[in-house]
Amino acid sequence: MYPIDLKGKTAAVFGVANHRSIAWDIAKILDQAGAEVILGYQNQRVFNSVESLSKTLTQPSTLVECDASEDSQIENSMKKIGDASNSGNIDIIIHSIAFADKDDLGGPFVDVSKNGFITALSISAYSLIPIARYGSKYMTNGGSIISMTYQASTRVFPGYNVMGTAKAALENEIKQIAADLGHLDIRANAISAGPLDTLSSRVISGYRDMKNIHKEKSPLKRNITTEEVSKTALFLSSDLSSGITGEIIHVDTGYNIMGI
């Protein structure tokens, strides 16, 4: 248990697929802090896995199907989440959604197809916009929107390819959403995490090299943990971060500051 109290708060967490999902670790820590956690899952393919995980939370969790590639599904899911919330409000939104075709996560970037580019940008970046648009309607008491990014938004990581472009778009969106929704006391920030072993990272060409180089070059001489990312999300979800919005917060053992 961490000394942050989120009792009476409702958190909508998008992006849980299995126990390795970053979104799952965030969901767990928000639950431990007392928040009512509502899980948005992609489709029936992952339902059983998400349902099993939800049963391990300390409080009952509502599951809401949401295909982030469809604006109408996002709108409907937000309404369901708002209706399911004990308070009728949403206080925290976690956007941990990313996807690119496996063929576009290796080889020369210039070979990415138009459809592959559109798919990666649509799911990994654009989806945050309707989530913020429709979710903010239920954030009547203000709140916090948090997304996940990676340093490939500003630097080249061979193998990350089109996802780097998607993360660059995502980070710009965070700043614009923060500006749009600030008058509603809604904050928007992103966590730029170092390499983590997730289902998605396994398909990135050269991922193991990325992780090893990160460990060697970072000031703390180690890789990060999902717990470190989730603790940062907990902080950003709480009133302790009330003055922070539009920021990209690096949780990467300092790797981003190194020039070589």
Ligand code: NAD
Second form
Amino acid sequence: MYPIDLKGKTAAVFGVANHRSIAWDIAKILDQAGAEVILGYQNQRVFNSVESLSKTLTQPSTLVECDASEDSQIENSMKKIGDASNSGNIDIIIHSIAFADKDDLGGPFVDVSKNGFITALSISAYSLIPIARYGSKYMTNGGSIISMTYQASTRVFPGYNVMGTAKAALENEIKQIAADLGHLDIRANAISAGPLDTLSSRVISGYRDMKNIHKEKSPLKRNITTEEVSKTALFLSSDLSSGITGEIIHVDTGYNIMGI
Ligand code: NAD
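Having gone through the form predicted on its own, I am curious about the other one (the form predicted in complex with the named molecule); can you provide its structure?
Following is the full complex, with the preceding chain placed first.
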């Protein structure tokens, strides 16, 4: 429990698949801080898992299906979330969504297919734009939009491949969304997290090496915890970060500052 009070706030959290999902840890910490949490889940495949997790939150949570590959689903789900919210508003949006075909997360980057490129960029980067577009309509008291990125946006991590391209696009979007929505007191930031064991990271060939090298080379000489990411999301969701927008905040035990 941290001394941040989000009572009266509503958070729309997209990207919970199971108990290891970064979005789940963020949902829990926002719930503990008093926010009403509404979970946007991808499809029926993850519904049972998301539903049983949602029952462990301290406050009742609404579940809304949202396949982020369809703008119309994002628009409809934002309406459902706005309608379900106790206040009629959305104050916090967590975008913790990414996908690339497994074949494109290994091997030479130059072998990525056009379809693989489009899939990765569409789900992992483009989806933030309609989420901000439709979600901001319900952020009538200002708000905070937070996405999840990785340092492969600016440096090469073999195996991360096209997802690095997607993260570069996502980080640029964060700045443009922050500039677009700032006059509404809506902030947009991304957390650049170090490697964490989740459904998504495990399919990246070379993930184990990334994690071990990170531990060895980072200034703090360890890997990060999911809680360190969710604590940062809590900070970015709260007034403590009221002057911060358009930023990429590294939660990576300092790995990104190292030259070798
Ligand atoms: P995860 O697999 O638990 O989460 C990914 C989520 O994306 C899942 O909930 C999945 O249902 C959702 N998703 C995929 N396609 C979707 C679609 N079409 N519509 C709606 N939702 C869809 O893995 P995670 O590691 O928690 O990933 C969350 C975010 O964190 C991703 O953006 C990932 O790139 C980022 N990230 C992860 C790490 C890591 O090491 N795990 C590090 C840095 C950044």
